Each structure stands twice: as structure tokens, then as C-alpha cells.
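We begin with a single chain expressed as C-alpha cells, specifically the form predicted together with the partner chain.
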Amino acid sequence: MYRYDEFDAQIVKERAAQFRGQVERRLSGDITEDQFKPLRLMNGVYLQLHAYMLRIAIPYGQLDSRKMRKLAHIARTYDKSYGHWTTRQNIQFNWVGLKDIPDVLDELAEVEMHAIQTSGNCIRNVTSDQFAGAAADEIEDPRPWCEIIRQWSTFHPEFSFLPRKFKFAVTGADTDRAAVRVHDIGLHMRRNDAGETGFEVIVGGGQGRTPHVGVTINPFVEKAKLLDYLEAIMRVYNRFGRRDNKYKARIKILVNETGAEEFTRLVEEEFAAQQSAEKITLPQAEVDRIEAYFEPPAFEDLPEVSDSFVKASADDEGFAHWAKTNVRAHKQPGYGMVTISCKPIGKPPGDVSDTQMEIAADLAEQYSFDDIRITHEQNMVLPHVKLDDLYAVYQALSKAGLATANYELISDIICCPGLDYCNLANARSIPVAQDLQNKFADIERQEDIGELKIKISGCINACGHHHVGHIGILGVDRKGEEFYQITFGGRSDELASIGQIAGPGLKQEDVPDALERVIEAYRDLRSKPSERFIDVLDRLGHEPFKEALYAGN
């Protein structure tokens, strides 16, 4: 993984000192909460219902054991011994005292971490494929470019006061696990006819109250021109994006109101007008330097099949279920990519305790080349585990309550904090997730249902990505009562689309039974067990599922 040099370290250290000064000015009353707001927002500090919340950046979701142990230490020392993985592959602490935050930032700087640009109207933490560098379907590892974008966007003098927050996602694989089509800018690595790799540039995707799938404004931008091209897009957005209405300020609205063609023309014109003085010098030696940090680890030559794995699967049914669901094929024979589910039945999705973080850190160090990832679906990943070691990993995870076998199954729910924590919420979301997990707790039933992505948001801001859930659930408030609106058919992969509202909202207590009817309808309608819910929706349309949803009324 990337290691800081003296420049990176200097920036993070200076930022921590700067924020310490800002907090001191706030605590001494030199500045008001209003004046403090833009400063803390540049640094991931939010005022929530109960306390300040601190969001720490995990660039493209990658950690090592040292960083993970530091997060565990912060959870234990400054919070209530747990943290929460976010849908931007970051971590949030909900109970940190404002006066402690400067110390937390100093501690983070020791392990090359920070909270820079995890909030505010600037370029946020870049997200990526959690299986980067391990997946078999990868054209090239996207992480070096994520790191280059991270550096370029850090304290960018021109793009720190944008009309609205700005999110990048980058993938290097055919299958899009990074949801690049529903980001402000998505970069999908492609190979051109000459065999060179570059980026398809997708702009204007996003969720929130007006969801859009992004449009491709350039099918192939070569790597050497990427940063200049991104500057051109950012400048067009900074100058022409709407600032009169917060809900119309994202780039998706600009792209939509301008028209994709005209927007593309503006970007191309801006790009062409960049003089030599404005170009970003990114020497090839620098690209090489950063790429070197992401060289594949020293894999062993192993057979495709592991005898010990086969034996353990036969002996231990729980392990067999877990391996089938949570372990995916690795590009290197004899290895697997392990998803550590942070969605145990009946617990808030994405919450992990300090001890669980430490166990994950130990396992990463011992079994996965000291590499661990946080996913935008709020799980953890050990990307490079030998099949021979899977059983040992499973046993350790089991003891720690981390071996829930539900990756991509119905109980692997994305869920925002909702009314339990968030002061923008209309409705609770965590209890809805818990009810559903309890309803479908049976593992064999879940396996039978197969891949099904449920995503829940507590308000139209859509932090829980409900627009792109195969089944989306949105909490709405109607005359002081909480209702839940169901959408069908959303997806965030390479076939991204926005889910469609099924009909009137449901009461919380009716949601589990209504969805059970939908699932049963799906099981009746599928042509074979491998035909997923989303495939049946595609084939038959939404009608049968709407009928099932409201059949209880």
C-alpha cells in the first residue's frame, strides 16, 4: 500500500496543527459555531443529534494492521469502543469530544491517516473496488490512480468551495463494484485498440433527491492527460454549477440542465484552452513511484484446489456456508478474496467494535499480506488469503462474531444511521434493517434467495443508497408518522439504474411481511435457482412484485 514520503507527512502534520488552532479559537469563544462550521466541515467534523461526529478518511478503502489498530485504539480511548464503516469506505466515530479531536488527528498522522475532505463542499475521499489488485476480472489495479487523485485533490486551491460536495469513484475491473455510474465523476479503466490503458470518464451520476445515472463524456482519456482533464471538468462545474439551491447544486443537475452534449463541449473547450502554464506536471517517474507501492504481493505458486479446504468444508457445515458465500475467486490460483461481513443479524449494519478491529488487523497481518479493505457496502475484506488458511481465518472470525455468511445476500443490507443518529433523518433505518435480518435470518433460506441487495436510507439524501438497491427502502415522514417507500430495480454495477417507486409507503411493522411476499413471488417466478431477483425483474417487469408487495392490504 502507499506509504507517505516527507511531503505527504508534512501536509498531514500541518493540517492537524492548523485544526488544533481552529478548535482552540472555537473553544475560547474567538469564533462562533457559525464561523467554526466551515472549518470543522473541511475536516470531517459534524454536529450530530447527540455530539460531534468525526469521519476519518480511508483512501479507496485500504488499511493495514497498523492503521486498523490505531482505529481500534481511537474507538476505545475517545469513543464508546466502536466505529461505523460508511458507504464511502470511511469510518465514523459518533461520540468523540470536540476538545479531543486535535489529539485524535495527531494520533492519526502517526499512522499516515487524516480526516481531510471527509466533509464540506470539496472533493471527497476517492472510492474504489474493494477487490482492487486481487480480482480476476481486472484490467489493471486502479489504486495508483486513486492515490494520484487523492493527492491532486487535497487542499486544491481552486476547488475547495464548490457548489456542493464532489465524489469520485474509480474501477479497473469489468464488473463494476465501485458504482462509478452513480458518482459525480466515475472513472472506468479501459483498454484502447493500441493496447494502452486509460479511463472512460463518466460524469453526473448521483443519488439524493434527484438520482441520475452518469453519462460518458469521453470514452477514453489517456492516463497522462487525466488530471488536466479532471481539472477541466472541475472548472466548468465550479464556474457554472448552480449555487442558488442546495438541492440543485450537484454536477448531475448541471449536466442535465446543460445537456450532456453541450456539457461535454464545455469541458473539451476548457481542456483545449489549458495553456502550458496551467498543466499539471505529473512526471512518468512519479506515476512509476506511486505504482510501485501497489505491486502484487509475493504470492506462492499453489494448486487451484486445496485439500485442507475441501476437508474442512466437508467436516464443518458452517464453514462450508461461509466459504461459499463470503469467499470469491482470486486472480492467483490457491488464493481467495474474503469478505468479513459487518452485518451480523440484528446489529446496526457496518458497526464494529475495537476488539473486532484488532482481530481483523491480526488476521490481515498473519494471512493477507497485511492488507485489509473497507467496502462501500460497509464490510471488510481480506483480499489475499490462501485457501489453505481459510479455515483458520474462519474460526478466528467466528469467535469474534465476524463470520456471518451473508455477503451479497438479503441480510447484507446497506443502511444509513437514520433517525437514531442523524439530525437530517425523517425516519429510523437501523431498526428496519434489523427486522429484515431477523425475518430472513435462516442461512439456507438466504442462500436459496441468492444475491439480493437491499439498501435503506432514513431520508431523501440517500446515504443508504436506496436508489440503487435491487430493493430500496426510503424513510419518509408523513404528518409526524414514519413511512417507508419501496423501490424496485435499482443497481449500481455496470448496468446501473435507478429504482422505481412501487407505490404508497408502508408502515414500519408491515415492511418485513410485505417484502417476504415479494421474495416468495420471486421464488415462484424464477426460471431456475440461479436466476437472480434482479434478473427476474428485468425479464418480467415490476408488476408481479408490486402486486405481492400490497397483497396484504
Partner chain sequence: MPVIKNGEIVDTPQGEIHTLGSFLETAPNDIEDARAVRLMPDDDPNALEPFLGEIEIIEISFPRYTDGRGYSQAQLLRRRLGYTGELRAVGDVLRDQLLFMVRSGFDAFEIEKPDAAERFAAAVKEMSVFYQPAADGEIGIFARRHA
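Having looked at the form predicted together with the partner chain, could you now put up the form predicted on its own?
FYI, this one's just the chain on its own, none of its partners or other molecules.
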């Protein structure tokens, strides 16, 4: 993983010192909350329903044991001994006192971490595929380019006060696990006919009040021109993006209202107009330096089949379920990619305790080349584990309450904090997720249902990505009463689509039984056990599922 140079370290240290002075002025009453708001937002500090919340950046979701242990220490020392993984591969601490946040930032700086640009109208944390550098279907590791974009965008003088927040995602695999088509700019690595690697550039995706799937404005931008091309896009957005209405300020609105063809023309015109002095010369030596930080670890030459893994699977049914569900094929024979579910049945999705963080750090250090990832689906990943070591990893995770075998199954729910924490929310999200997890807790039933992605948001801002759930759930307020609107058919992969509203909202207590009817309809309608819910939906349309949803009314 990338290590800070002296410039990175100085920037983070100076920013932490600067914010300490701003906090002192707020606590002494020298500045009001309104005056403090833009200062705290640029440092990842939100004012939530009950307290301030600190959001810490985890660039492209990558941590090592040292960083993870620091997060555990912060959870234990300054919060209530837990944190919450977010859909931008970050972590949030919901109960840190404002007076303590400068100390937290100082401690983060010790391990090359910060909270810069995790909020505010700027370029946010760059996200990526959690299996980057390990996946068998990968064209190329996208993480060096995530890091290059991070360095380019941090404190960029032109883009520190954009019309609205701005989100990048980059993937290097054929299968899009980074949801690049629902980001402001999504970059999907491609190879051209000459065998060169570049980027398909997708612009104008996003969720929230007006969800859109992004459009491809250039099918292939070569690496050497990428930053110049991104600057052209950002300049068009800065120039034409709405600043008079925050609900119409995102680039998705600009692309939609301008039209993809005209927006592309504006970008190409801006790109062509760049003067020589404006061009970003990215020295190959610098690219090589950054790429060197992401060199593959020293894998052993191992057989594809592990006898100890096969034996453990036969002897331990729980391990067999977990390995089937939470372990994916690695590009290196003899290794697997392990998803650590942070969605135990009946617990708040995405929450992780200080002790669990420390255990994950220990396992990363011992079994995964000191590499651990946070996913945009609110889980953790050990990307490089020997098949021979999987049973030992499973046993340690099981003791820590981290061995739930549900990755990509119905109980692996993305869920925002909702009205339990957020002052923007209209309804609670966590209790709905817990009700559904309990309803579908049986592992054999989950495996029979197969891949099914439920995503829940407590308001239209869509922090729970409900628009792109196979089944999406949106909390709404109707005259002071919480209802839940159901959508079908969303997806965030390479075939990204926005879910369609099924009909009237349901009361919380009616949601589990209604979705059980939907699931039973799917099981009756599928052509074979391996046909996924989303595939049946595409084949038959939504009507059979709408009928099942409301059959109890």
C-alpha cells in the first residue's frame, strides 16, 4: 500500500494543527456554529442528530494492521468502542466529543491517516474494487491510479469549492464491483486493440433525490492523458454546474439537462483548449514509484487444491458454509480472497467493535500480507489468504463474531445509520435491516435463495444505495409516521440500473412478511436453482413480484 512522503505528512500534520485552532475558537464561542460549519465539514466533522460525527478517510478502502489498530484505539478511547464502515469505504465514529477531535486527528496523522475531504463540496474519497490486486478477472490493478487521483485532487485549487460534493470510483476488473456507473465520474479500466491499458470514462451517475446511471463520454482515455481529461470534466462542471439550488447542483443533473452528446462536446472542447503550461506531465518515474507500492506480495508457489481445506470443509459444516459463501477465487493458485462479514444476524449492519478491529488487524498481519480492505458494501476483506490457512482464519473470526456466512446473500444488507443517528433521515433503517436478517437467518435457506442484494436508506439522500439494490427499501415520513417504499430491479454492476418503485409504502412491521412473499414467488418462478433473483426479474418483469409484495393487503 502507498506510504506518505514528506509532503503528505506535512499536509496532514498542518491541517490537524489548523483545525485544532478552529475547534478552540468554536468551544470558546469566538465563532458560531454557522461560521464553524464550513470549517468542520472540510475536516470530516458532521453535526448529527445526537452528537458530532467524525468521518475518517480510507483511500480506496485499504488499511494495514497499524492503521486498523489505531482505529480500534480511537473507538475505545474517544468513542463508544465501535465504528461504522460507510459506503465510501470510510469509517465513521458517531460519538466523538468535539473537544477530542483535534487529538484524534493528531493520532491519525501518526499512522498516515486523516479526515480531509470526507465531506464538503469537494472531491471525496476515491473508492475502488475491494479485491483489487487479487481478483482473477482483473485487467490491471487500479489502486495506483486511485492514489494518483487522490494526490491530484487533494487541495486542488480549482476544485476545492465545487457546486456540490464529487465522487470518483475506479475498477480494473471486467466485473464492476466498485459501482463506477453510479458515481460522478467512474473509471473502468479497458484494453484497446493494441493491448494498451486505459480508461472508459463514465460521467453523471449518482443516487439521491434524482438517481441516474452514468453515461460513457469516452470509451478509452490513455493513462498519460487521464488527469488532463479529468481536469477538463471538472472545469466544465465548475463552469456550468448549478450553484443556486443544491438539489440540482450535482454533475448528474448537468449531464442529464445538457445531454450526453453536448456534455461530451464541451469536455472535448475544454480538453483541446488546454495550453501546454496547463498540461499535467506525469513523470514515468513517479508513476513507477507509486506502482511499486502496489506490487503483488511474495506469494508462495502452491497447488490449486489444499488437502487441509478439503478436510476441514468435510469435518466442519459451519466452515463449509462460510468458505462457500465468503471465499472467492484468487488470481494466485493456492490462495483465496476472504470477505469478513460485518452483518451478523440481528446486529446493525456495518458496525464493528474495537476488539473486532484488532482481531482483523492480527489476521491481516499473520495471514494476508498485512493487507486488509474495507468494502463499499460495509464489510472487510483479507485479500490474500492461503487455502491452507482458511480454517485457522475462520476459527479466529468465529470467536470474534465475524464469521457470518452471508456475503452477497439476502442478510448481507447495506444499511445507512438512518433516524437512529442522522438528522437528515425520515425513518429508521437499522431496525428494518435487523428484522429482515432475523426473518431470513437460516443459512441453508439463504444459500437456496442465492445472490440477492437488499439495500436500505433512511431518506432520499440514498446513503444506503437503495436505488441500486435488487430490492431497495427507502424510509419515508408520512404525517409523522414511518413508511418504507420498496423498489425492484436496481443493480450497481456493469449492467447498472435504477430500481423501480413497486407501489405504496409499507409499515415497518409489514416489510418482513411482504418480502418473504416476494422471495417465495421468486423461488417458484425461477427456471433452475442457480437463476438469481435479478435474472428472474429481468426475464419476467416486475408484475409477479409486485403482486406478491401486496398480496397480504
